[in-house]
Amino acid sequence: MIFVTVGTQLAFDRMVCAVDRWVNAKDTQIVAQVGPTEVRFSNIKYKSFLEQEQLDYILKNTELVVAHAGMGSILSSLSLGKPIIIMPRKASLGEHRNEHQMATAKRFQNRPGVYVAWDEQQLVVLLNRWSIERFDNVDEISNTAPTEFIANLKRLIGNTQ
């Protein structure tokens, strides 16, 4: 299974559309959250948005992760070790008020288990790639801040407890 997300504040058509197309002739299930979109998709299995306690049990069952480069979800899936493809949403395309999402999948693409595709043509080549080899390779991360970041951030609010 392959879940699809993006995040909780705005649609992302066309990453969602592109894994509408790609999925037609495979044999993978999709779910999806797509956000608040007028689009209606023909080959995936989606909602708007998923309640947390369906939100985890997807989370903890799927093979990848498809998702806008929201750190939301980066974090997410790697905490599970997931592998991600992240496309990040484009504001010169409207898709968003700035950039910062194109920084955010720079920053990651590096990194073992995330897979950045800068463009649909780019997302269906990783999904073919999926498709026959499977990602393995998660640097899966705790879902916990270090103690010494923690006492480090207590200390500069003032707070020592």
Given for the second form:
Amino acid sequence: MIFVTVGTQLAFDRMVCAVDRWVNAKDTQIVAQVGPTEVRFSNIKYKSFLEQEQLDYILKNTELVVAHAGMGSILSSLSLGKPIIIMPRKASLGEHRNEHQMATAKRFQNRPGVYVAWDEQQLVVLLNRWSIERFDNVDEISNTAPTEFIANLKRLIGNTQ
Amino acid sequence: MKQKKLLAVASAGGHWVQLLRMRPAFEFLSLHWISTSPGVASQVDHEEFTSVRDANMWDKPGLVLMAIQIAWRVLLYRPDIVVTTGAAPGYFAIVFARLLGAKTIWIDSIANAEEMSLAGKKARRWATHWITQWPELSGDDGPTYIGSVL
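Let's see the other form, the form predicted together with the partner chain, since the form predicted on its own is already up.
Following is the full complex, with the preceding chain placed first.
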């Protein structure tokens, strides 16, 4: 199963359509959170928004995550050890308010288990690659921030025992 | 000594995921959470939680309602400390809690690698601690860097 998500705010039809066209030729099951959109997709199971419990279940059971370059999607995938393909939204195409997702994609592009699709064509190339290789090189992260960050934050809060 | 009260605030999505990663820093404190989706309460189910209206800078009526909901919660709870990763609900929480004398900690989302977020810039004058997760953005008259949630 592949889980496709556009996050919790805005639709991202350019990415979901690319997956919808790709899956036409494959037998992979796709589940998607597509956000607020009028577009109808023909080859995938989708909802505008999934409940938290559904999200937790799907994330746990998916083999691959395809997502916009949002931090929630990236952190959630990596903390479950799931490989993720991220496609940054472009403000120039009206997909977000600024280009911070391009910056996020650049910062994460060399991290094991994170694959960046800069456009729809590269997304299809990566999906085809995943069908053959599966991506099992994920650099899994823990559920919590690093110890040093926690210690520094505790100090700021004044939460020292 | 009376247990300190911490209000932890983030809109649903990436901001919330980052805030949850900070949970170990909140242990032994009295804790109340605020987010913009009732569904995420399941992720902190044994703790107090308030859901507020979701809105952004482009939805003024929604923002007003959100601000009222947060002001009300802040007045009832009277936090000693607010920690937020943003965006709009974090801004309001910091403003109201600061007016009541609380310590206010703004931790800008790790998604903002090149400049502080819009809400973060607005929150600056209300935050007793103004934090970035990117060392490149920190500086003497900029935000402080204390590490990142990743």
